[in-house]
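The form predicted on its own is given below as one chain in structure tokens.
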Amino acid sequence: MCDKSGYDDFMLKEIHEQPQTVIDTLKGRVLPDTGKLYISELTPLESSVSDIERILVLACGTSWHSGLLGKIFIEKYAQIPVEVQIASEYPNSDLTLNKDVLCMCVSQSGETTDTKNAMQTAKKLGGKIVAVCNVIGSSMAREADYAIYTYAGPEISIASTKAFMSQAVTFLLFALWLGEKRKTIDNNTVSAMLNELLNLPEKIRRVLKTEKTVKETADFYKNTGHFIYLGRHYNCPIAFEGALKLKETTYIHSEAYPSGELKHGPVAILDENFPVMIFVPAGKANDKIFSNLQEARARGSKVIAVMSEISRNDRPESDHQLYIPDCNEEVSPFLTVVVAQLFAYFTAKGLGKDVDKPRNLVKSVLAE
């Protein structure tokens, strides 16, 4: 029996459950006695990791966004090219697969019709199939060659939050595991990243403590008719996920772009009625991101900057600043996404929307 445990809505409860979600996703995979990485579900795959030529990720919606982040992790640590396709489009494509292509099919429920159909198509073409899902014994997990469970626990709100978190953590663990087996990263790199993940729950809790500021910011923008989200590299998928959360829960027109794309068209729609949320955590892309921020401001747009605490004194030219704890750049999307989730939640609540059951949406899409 699921209850709200004192929260007003399941969505807010599930946002607050994300520190535990990370702990549960790591449990049994980061060995406490040695600090080493172990993914038991993938043991049968170990003997053939050197044969993997490329990886294809198939997913829809929020799971597609976790796949975009997974692509970055896998290409960085395992040095294997990754293609991320929207599952509903895959059966119509002319791409070929073979046994040296690893196909990762991502679905919270393990029953998403579009993703399941894409998985079956990939399997017929000869690809090895890894299902990444939250529900043990789901049809996708049964039909795949391998299954990695994300252990997010029951997610009741239609707008997914903690399922994204668990999928993203799973992708990072998989990337580290694959890099370790292929010897594309050293033990020190693996240990350092696992340590970052072990410290992640406490950093998420610190983000959750800023929800009053996030709510005040959401109240300021709740009556806007449009929103644009911008991010680079690790935070580009978070821009897409943030825009999706806002449109799902508030019905506000929102869209997302890699921030470098701003001048390639989207800047034309910016004005004083088109606010921007831009993700600018500390990292190597900072200078370029601040340039995008200034570009938006020059067009009259109000800007919300989601920043690292270390940048607090940089005085960026933004109207509002929301902060995440200082962290390794690779870990920043696990924190910025919580800010985006809270912003969508409080904007929807301010508008009087049913955040757990947005209109026209269902939890698992079971029909094409």
Ligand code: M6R
The other form holds:
Amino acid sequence: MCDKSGYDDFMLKEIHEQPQTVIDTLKGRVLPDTGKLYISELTPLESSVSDIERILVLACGTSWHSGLLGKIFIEKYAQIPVEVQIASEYPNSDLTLNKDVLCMCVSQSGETTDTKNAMQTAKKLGGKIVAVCNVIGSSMAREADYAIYTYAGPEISIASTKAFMSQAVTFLLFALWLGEKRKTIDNNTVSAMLNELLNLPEKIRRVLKTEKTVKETADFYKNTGHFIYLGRHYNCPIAFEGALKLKETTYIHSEAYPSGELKHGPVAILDENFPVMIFVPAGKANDKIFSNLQEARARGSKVIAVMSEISRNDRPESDHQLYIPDCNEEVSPFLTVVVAQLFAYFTAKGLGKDVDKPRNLVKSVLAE
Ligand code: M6R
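The structure above corresponds to the form predicted on its own; please give the structure of the form predicted together with the ligand next.
So here's everything in the complex, that chain up top.
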């Protein structure tokens, strides 16, 4: 039986559960005695990993965003090309597959009709199907060739939060597992990344402690009619996820772009009435994103920068700053997403919206 455990809403409760979500997704997969990676569900796949030619990820909504992040991890660590498709578009594809194309069908509920249809299409076309689901025994998990569970526990709020976290962690584990088996990464890289994941719950707790500042920032912007979210590389999927969270909980018009795309058109709509949330954690992409930030400010937009604590003193260009703890850039999206979730939540609360049940939406979309 699920209750709100003293929180005002399931969404806030589920945001706060994320340190535990990470622990649960890692449980039994990072072996405590050896620190080694083990994913029992994938053992039957082991003998054919070197044959995988490409990976196709099929999903909708938030699960699609986790797939975008998964692509970055898999291509980096396992050197396999990954295509991420919106599930409802996939049945229109004319491309035949073969058993060396691994189709990862991602769904919190495991019941979303569009993703199920896409999975069935991919199966008919000859692909090998892996379902990545949260709900144990869901129909997608049963129908797939292999199922990987994400172990987020029950998610009640329609706006998905901890399910995203568990999918993203699962994708990183999967990428490391694949890289290890295909010998595209060394043991030190695997250990270093597993360590980053083991330290993640504490870092998420530190982000949650910044809740008051996020709420004040949300209160400042809550009456805006529009928002643009920008991010690069690891944080591009977070821009998409942040914009989705804001629009579904607040009904504010919000769009997201890879930040380099701003100058190719979207910059035209920026002015003092069009604020920007930009993800600029420390890392390789940092300098380029800062120049995108300056570009937005030059057009009169107010800018919220979600940045690393280490940059606290040297990057004062934005109007508001929200911080994440310093971390390896690969895990920064696991922290910036929490800021984006809290921002959407507090904006919605400030506007008096029913955050757990936004209008026109349901938890599992069974319509096509
Ligand atoms: O259960 P699924 O992961 O298949 O659901 C997919 C989307 O319907 C879902 O993520 C939706 O976008 C959420 N409301 C987002 O918060």
